[in-house]
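One chain follows as structure tokens, the form predicted in complex with the partner chain.
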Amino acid sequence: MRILKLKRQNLFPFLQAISNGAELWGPIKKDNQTIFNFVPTEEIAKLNLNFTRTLLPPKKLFVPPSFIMFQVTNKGYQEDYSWIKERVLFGLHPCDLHGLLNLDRIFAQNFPDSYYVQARQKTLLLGLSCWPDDYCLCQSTHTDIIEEGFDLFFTDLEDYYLVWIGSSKGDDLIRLKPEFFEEGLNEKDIESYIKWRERRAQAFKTKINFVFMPDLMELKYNSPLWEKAGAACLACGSCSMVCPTCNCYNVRDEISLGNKPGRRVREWDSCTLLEYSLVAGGENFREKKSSRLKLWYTHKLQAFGSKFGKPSCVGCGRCLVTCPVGINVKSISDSLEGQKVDAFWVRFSEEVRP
């Protein structure tokens, strides 16, 4: 892979040059959160480079929370791709890039989803290195480093960035402002990169025993912990909204009054919601919250569809900061391991509702 150097002060001018030709999206502060948002050229300076995780993962640009698949007229179903735009998305941390690679395995293979594939193909991905906080689990899930799946990746070494060129299109971006980039790393650069990786590796404070989880999920299938977590779960679906690898969706037809076309709409769904496995006639294959939670964690910690391989958790920590009752990959993994866990759902089962 080609690796270049970019002086720190040249990052924004470089992104500005990109934003003149394409719709640039990147991390922006909103209230107390950071979100991926459209960044107009004159607002490049608003980009927040020091965020840990955005509220929603980047999947929202490739599978929007709700979008129109088809316009429905009396002539039938007409495909609607009008929401898909040419974009450059800056600020993807390794966990989020791994999350997209996970979604690729579901959406881009075996009956490829034409909406997802088009959105992916029209969006350039610019990664950015990060520093872990108390909730980052990506070291445990082996997704703290990314080697593929990006067009450019910026590793922040304080005075300058190492810029990894991951694709031909990424290389085209460099050629917008070749004068900003230096070829050839010297020994000192390499040493400071290695030091940075070592320091970062030691900065992780939170761990889970990820490699044991497939076995423990199988062995503890009937463990009371599922009933305990199920009793406290609010079945709100927030965990799925913020998870970079939750791919489930619902489809429904909307009709319009008057002579306007109807729509077939696709929107995010979550296996934690009651109606998730409900079929016509009233049979609900996952009526219990415990059964629905178990499915969620099967996907994250055990396996990811027989056709798609490994467990899907990328350790971004979003469920840790989002779940109102503390059900998350950390507290569930620790419980599966037999550790004493201090989370609301555990106290709920032991103190609030024994």
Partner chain sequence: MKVENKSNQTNPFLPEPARIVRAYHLTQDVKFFQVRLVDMEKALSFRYRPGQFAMISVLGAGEAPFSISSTPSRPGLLEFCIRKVGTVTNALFRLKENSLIGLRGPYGNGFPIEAMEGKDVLIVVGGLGAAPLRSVLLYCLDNRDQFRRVIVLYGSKRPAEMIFREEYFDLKKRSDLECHLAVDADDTGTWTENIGVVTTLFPKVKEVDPANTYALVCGPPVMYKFVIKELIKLNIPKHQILMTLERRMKCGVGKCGHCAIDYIYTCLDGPVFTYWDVLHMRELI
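So that the term is clear: the rigid core is the largest set of C-alpha atoms that superpose within 1.5 Å between two forms. Model, not experiment: these values are computed from the prediction. Numbering follows the first chain given and starts at 1. What changes on going to the form predicted on its own:
Taking the rigid core as fixed, one finds a CA shift for Ser168 smaller than 2 Å between these two forms. A displacement of less than 2 angstroms separates the C-alpha positions of Ile194 between these two forms, with the rigid core held in common. Once the cores line up, the CA of Asn222 ends up less than 2 angstroms apart between these two forms.
Now show me the form predicted on its own, since the one above was the form predicted in complex with the partner chain.
Next up is only this chain, free of partner chains and other molecules.
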């Protein structure tokens, strides 16, 4: 894998050059807020290089919250790929790139999803290094470093970037502006990178022992903690919406009158919602919030890993900052290990205990 050097002042001109003919998406801060989102922009100067996480993960570009799959008439159906465009997605942190690799395993391997696959093929992925805050868990999930799944990856060493070329498409991008890049790193560059890696590794404050989680999920499958968490859970589905690897969806048909075409719509769903397990006849085999929470964490901490060799959680910390009652992968994992947890759902269960 080739590694080049890019001066800091050349980053935005480079992004401008490679986004001609394609939508440029990147992290932008919402007005007067601390929230960042991946959004399309023509004003490259608005891109923020010092964010920790976006509100929604990049999965929204490849499996949008809602989109039309196809339209149907009495003559047949026509698939709708109109939402898929040529894109350059800049600012992906390692955990989010790992999240997309997990989605690749689901949507692009055994049974390829044509919508997801086409969106992936038309999107260039440009990663960006990051610095952890108090909610980042990616060191525990071994997703703090990325070695695949990107076209280019930029590591910020203050005055310049080290640029990893991860694909032939990435190499083609470099060839558009070769004068911006320097070949051949010197010893000082390498030393700076090593020191940056060491400082970053020491900056992680929040950890989970994911090695234990599959066994603990099995051993504590009937633990009272699920009832405690379920009692406080709002069943809002926010944890699934912000998770980079959650991929459940619902499909519904919209039938129009007057010879107008009907359409099939696909939209995000969540196993933590009451209606998710509702079947014909009104039966709901996961009516209790505790059983739905248990299903979600079984998938994150055990089931996905048993099939694919790595946990579904990529340690991005979004569930930690999103859940209003403190039910997240950190508090649940700590509870499974028998640690004392200071979270609303724990205090709530203690207050309502008879």
